[in-house]
Amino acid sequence: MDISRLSSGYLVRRLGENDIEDIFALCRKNELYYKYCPPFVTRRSIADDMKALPPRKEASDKYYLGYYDGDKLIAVMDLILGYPDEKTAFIGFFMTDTSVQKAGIGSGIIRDLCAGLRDMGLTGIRLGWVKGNPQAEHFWRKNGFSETGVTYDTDGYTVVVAQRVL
């Protein structure tokens, strides 16, 4: 995949182990991401989030992918290409940093990113918010998903899954 088709305004690229400090700043000032998805961010989780996959899926699926602005590591997502079927990618992970939140941007990378998937064949994207976090499920409605009818059970969350046809 050509992921600098995932982006019009932003330079995308694969994060690895050596940015993992970077993702670390971003994702610790996100405190009330935390509050409902325990437990807090740690450079250890951030380094298990880079290799996790989900059932019948390689790490060749998997772009744990930064967006940039300059030099500044402005949105951290974590993407898996064909699940859970061929057509579909699944979004694991998205936050972008708190200095450009409420500003558009989130919503403009998700945007963006939905044209380039769609432009591959793709026809879907599925996701999971937490339920009861305000500020997610607010994000990702204004962005076209809606919820599957589908929940499950965590450690000490519920999870709603939630879909957009591409």
Ligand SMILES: CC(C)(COP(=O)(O)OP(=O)(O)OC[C@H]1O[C@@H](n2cnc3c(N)ncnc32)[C@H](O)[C@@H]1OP(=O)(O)O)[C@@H](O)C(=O)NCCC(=O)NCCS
Second form
Amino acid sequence: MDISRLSSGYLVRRLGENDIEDIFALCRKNELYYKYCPPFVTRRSIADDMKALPPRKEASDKYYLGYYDGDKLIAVMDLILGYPDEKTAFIGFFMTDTSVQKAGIGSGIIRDLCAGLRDMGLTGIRLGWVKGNPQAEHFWRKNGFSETGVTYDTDGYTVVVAQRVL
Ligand SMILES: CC(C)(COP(=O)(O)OP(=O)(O)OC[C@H]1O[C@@H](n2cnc3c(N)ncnc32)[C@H](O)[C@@H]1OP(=O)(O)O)[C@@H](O)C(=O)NCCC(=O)NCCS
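Starting from the form predicted alone shown above, please give the structure in the form predicted in complex with this ligand.
Now the full complex is given, and it begins with the chain already shown.
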């Protein structure tokens, strides 16, 4: 995938181990998210997430991406192509820096992502939000995602599976 096609306004690149400190700095300020989706972020959990894959997917399908405004990391996204089916992309994680929130930046990134993935021939995006997390649920609904009717329970919280047709 040509990552540069995913955003009109920001530099997008794959993140690696050298970026963990910056990712940690972005994540740790989003306390509400970890209240609903514990445990709280650590440098180690970021390193693990960078490698984590759903069943039957390979590292080449995974894009653990950083969005940059100049030198500043403003958003992180864990994107899997071709999951759960060939024509669907899966967002495992999406977070913006608290200093830029509520300004439409997150929605703009998702709008561009949808256009970019549609141009590549994908037909849908799937993701999950933690039941009861108002920030996540309102954000995804505002951006055109709706519940599939599927939920699943993990340790301590319930995940609501949602999708958007491209
Ligand atoms: C959700 C998130 C990505 C939104 O980023 P953003 O750059 O602020 O996005 P936008 O400005 O485009 O959209 C803001 C929308 O998010 C929702 N939202 C944000 N904070 C909220 C809160 N405290 N309570 C309820 N809804 C909230 C609202 O729908 C809001 O729209 P509104 O301004 O019309 O009310 C950001 O708040 C974040 O990173 N949160 C922590 C991580 C997370 O929950 N990620 C999503 C699940 S993977």
